[in-house]
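Read the single chain below, which is given as structure tokens and is the form predicted on its own.
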Amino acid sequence: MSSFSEPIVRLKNHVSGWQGKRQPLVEFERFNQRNLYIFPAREGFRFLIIVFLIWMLGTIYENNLVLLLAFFLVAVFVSTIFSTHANLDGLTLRVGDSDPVFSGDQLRVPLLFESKSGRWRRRVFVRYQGQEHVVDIPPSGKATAQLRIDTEQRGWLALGRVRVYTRYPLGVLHAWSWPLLKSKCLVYPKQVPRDTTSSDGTEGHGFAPAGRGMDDFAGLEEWRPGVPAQRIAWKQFSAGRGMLEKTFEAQASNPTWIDWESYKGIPVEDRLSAMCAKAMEMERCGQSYGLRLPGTRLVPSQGERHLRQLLTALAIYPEPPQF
């Protein structure tokens, strides 16, 4: 049994290798000769054997008009090979950007179609992990084909080769492209929240400024990007003072962290999923908190950009993040 899989493994790796040289990753395919591929389909090879047959009826009883019959649909086959390559060749294909998941959540990933020709594209299907999306690409337009991924590691996804095929108009011909794309799709780490809590107090002195707390109403100050609703001073900006932030004295002197360092005795995983728990804790409370990790710093804040960059400095562990 094992020699006899072996020259199949063998031959799989040959194509990868040969499909990997010549559809290599990129930011984006422009279907052309090069990396589009045409065959019969099973009902191509069945209309070819009816053909077969009128032409060997017309060629025993010499009837001409069957003869005819039998060359029409022959030029009919091959003009077909002509109009199924034309129905993807110049289509260019991109992955979109998609919004950040926690692992175990499903990730929605658009693959971005883009004509620049002054005709219909009908009948493009996209197929990858059992999933088949078809859609129609206007002349000079666009169109969007909708990934649905379940997601089960944190990280950037790689996401692999994506069929890409058509049998318009008339399905006897099957031409298709295998493309590997660069996505920017990026999956969280799992939040299991821990009884082990993050650091704070004489470790964060001087290191970045008081935390803010729910506590006691401080004062207004003026609004920054990302700062949730709920501190936005609403009956100011209705009497048209403008967007302005309230402050918070804090109980604590210092900020909270969610420290490496604090997670001690298990796995790598885990210390990432519960320091994601705790990040998402301390945001739902307006609690400003900063992060340790061996190599990355980040200093305390509050907010959605600061917590995206939080979550993904702890999605892409051990690389240190790029603000």
Given for the second form:
Amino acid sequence: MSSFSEPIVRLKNHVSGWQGKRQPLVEFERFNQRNLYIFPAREGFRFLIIVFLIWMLGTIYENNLVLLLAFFLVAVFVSTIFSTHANLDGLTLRVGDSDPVFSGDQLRVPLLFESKSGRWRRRVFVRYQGQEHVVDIPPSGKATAQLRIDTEQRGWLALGRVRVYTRYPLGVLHAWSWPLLKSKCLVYPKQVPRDTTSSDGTEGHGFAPAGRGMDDFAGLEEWRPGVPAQRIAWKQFSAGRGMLEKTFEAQASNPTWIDWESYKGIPVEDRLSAMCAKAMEMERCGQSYGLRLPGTRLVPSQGERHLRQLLTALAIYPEPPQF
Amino acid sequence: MNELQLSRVQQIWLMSALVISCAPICYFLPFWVAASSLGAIGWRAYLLSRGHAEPNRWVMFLLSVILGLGILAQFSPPVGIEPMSSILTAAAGLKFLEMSRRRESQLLIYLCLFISAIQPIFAQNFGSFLLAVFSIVVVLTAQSMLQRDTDQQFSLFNFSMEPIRQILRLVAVSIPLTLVIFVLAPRLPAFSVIPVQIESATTGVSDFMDPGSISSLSNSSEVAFRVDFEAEVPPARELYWRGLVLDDFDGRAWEPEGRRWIRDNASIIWPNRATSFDWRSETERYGEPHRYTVFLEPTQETWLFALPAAASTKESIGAARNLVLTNRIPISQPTKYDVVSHPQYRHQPNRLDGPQLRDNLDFSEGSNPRTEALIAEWVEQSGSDSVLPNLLSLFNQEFVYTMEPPVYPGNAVDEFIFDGLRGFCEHFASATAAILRMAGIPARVVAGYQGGEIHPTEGYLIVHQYNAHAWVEYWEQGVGWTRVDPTAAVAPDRIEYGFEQYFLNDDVFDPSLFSLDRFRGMALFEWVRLQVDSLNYRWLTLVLGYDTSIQFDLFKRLLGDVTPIRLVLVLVVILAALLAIYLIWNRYNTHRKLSEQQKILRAYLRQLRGLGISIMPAMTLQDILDEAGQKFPNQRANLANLTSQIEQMLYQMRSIDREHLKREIKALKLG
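Return one more block: the form predicted in complex with its partner chain, after the form predicted on its own shown previously.
In what comes next, the whole complex appears, and the chain from above leads the way.
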């Protein structure tokens, strides 16, 4: 069994190695002769069979015009090689920005096509893990294919190879490419709330006072985007005073450390998940919180931006984040 | 919308493809085939407009059975081009009626493609070919529409020319390659030659000549054939294009002899084939021959036209004992053949075989008693040798050559000689041959064409149907068969200057009978008519007549010697040239389409690259500035200025003097 499959595996490795050299991981793929492939599609073979029949007919009847038409169709087929190739040639593809999600949620990844030429690029297909999307790219314009990806792992999303192909204009030829694109899509760890495993004091005051902080109402401020819904002053809003944010005393005081060391003894992923859940909770409560990770330290603060930084640090651990 | 379902626009395109590909051949097919296809299309259009789905499967099955039986009943046996086209046309109609998905419609597209390509089997002229190309273009457009997303409702207001333009571009690019393949592709010999029998009336000389049969042709200005002489075209009086020899006379009409010595295949000699009876020694040929190529229009008959004494080396052409050429199968498509004719010859000078002599003396005794009596009188007075000169001078003095002869219903020769005195060439030929036979001189009628029109600029000869003619050959011991044209005696100008010239000065000539020729004398129309003819001639010679021998000659002329290696080399060179043209054109096109702004940006980047700064695709202008600034710190300010100008230009923050910017970029020198 293995003696049979071994050469195939080797061949596969060889091919994927060759493919890897040809189309390495890039932020930005521009399709050209190097990374585009073209081969007759199934319809193309049928087309050629019809042309062959026409040629036979022309030969049997010794009719030069029928032969001429058969040759014309062959020439159209050959020209279609160029026009199908040209439908992708020169296009650029990159992964667009997407909002981070927590692992296990669905990530929407936009693939951005951009054309600089003066003609339409029609019927460009993107196939990725069983999904198929089709875009038409206007002259000197852009188009987006939205991939939906169910995330399983935290960190930068490894998109893997995307198959981009087209059969336009006649459907007789199939031009394709397998770009391997870097994504800027981040997946945060899954949120799994869990108590701290050690109480050696590094956490400081713990988070018992955090609940109290909710009660120390301090006043109202102008609403900013990103404020949790609980902190919006709905009463005032319904009274027609606009969107206001309730601020609390506790936010300024009582900083909490979310500490790597307080989750000793459980696997790394579970630790990160717990820390993630904790951070979300802190933010919800409107408390200020800091992060201690091996190699990374975030001073206590709060707010959307802080939360993002913190979650990013957790997502890409053990890499240190760069802000 | 569902990817698998056809949109309305796609259905309309498919319908157009079907109609345009089938219509030209429906003309040649049984009426009901076209009607059923049209009916299917109409039914579908009705269903479409009502928003119904395709018809019931049982209805479809029933329809297919009915059409199948119809075709079986119409054609027996159902082989050949007509039944095949009928089946394809009917199948395409049915397929259109039932299809609803894209995948199925692909089959219809291929049917239409095939049907379009069949069209030239039925008609080979330039116009029909253009029609075939047009239908292929429509079918390909329909195919490209299937590839598209066509959501929009069809209406004339949002009708887009873009798909058509796209296909036309594709077609235009394909034409050079088509020609290359056409010239270079080897031609296989036909596996089996299937005659194409198309039942459509063709005009031309027939193998049955009774009074009136040739004068009916004189109304037709259709081209019978064209001739390309290697040297000068011989004078008109020598252009007797023999087609058929008519030996059998029943007192009224002439037919080819049905008997063994002339008709039997045994007496026809085919090139490269053994023959049981070689009569070639009966003909002596001498002098300088005429070499020429004939481009014959379809006649649906086997006989060919040539000057005497003709010989051809073409595989499919046989030579009959009475010095006419015959094709193995009926001429159903334009056909080209090379002929070598010796105008000086003696045919059967020494003796005629018993049966042949008997047949060529048979004047169907008793059928024209008054003429028989007159000739007997002539022979008695001055011998049989004087009959012909007497007859010709009689014709010359008392007879009228006319396009509108009276009808001779009974004993045709008697009525013509004694009562009518007016006739067309077949009357004169028929009477002359009969009279010679009455005088004991073996004679026969030859049917064919006489003369022709020389194309003033191209130099080839056009022989029209109105050049159809009949004349006489008589036999003399020691001389063999000699031609005598009684028409020349009554109307010498007809032979000398041609049919048109002769009748143009004649009151009888009705100009409306000639389609384009009615404008003769009007310089512009004359010019147009001749241009159209020379186009057709080129079509015949370059495209229809292109065969293995021309191909071989061409290769020989181009390559010096024809070897496989040289052929492959030529192919490679031509393909490489085509590819190079394509790439250059493509590059030029992309460049042309760049906006002026992008050109400036490109020039800037090119300058920097030339100065050794590596520029990656993902870099912004600022990144590039940083990189360049590090390399050439003293130029940083200048570069920053340029960068900001370019950015302003690209993002149109304010208008920039582009010419100035161009100059600055050009002047950029670092270090």
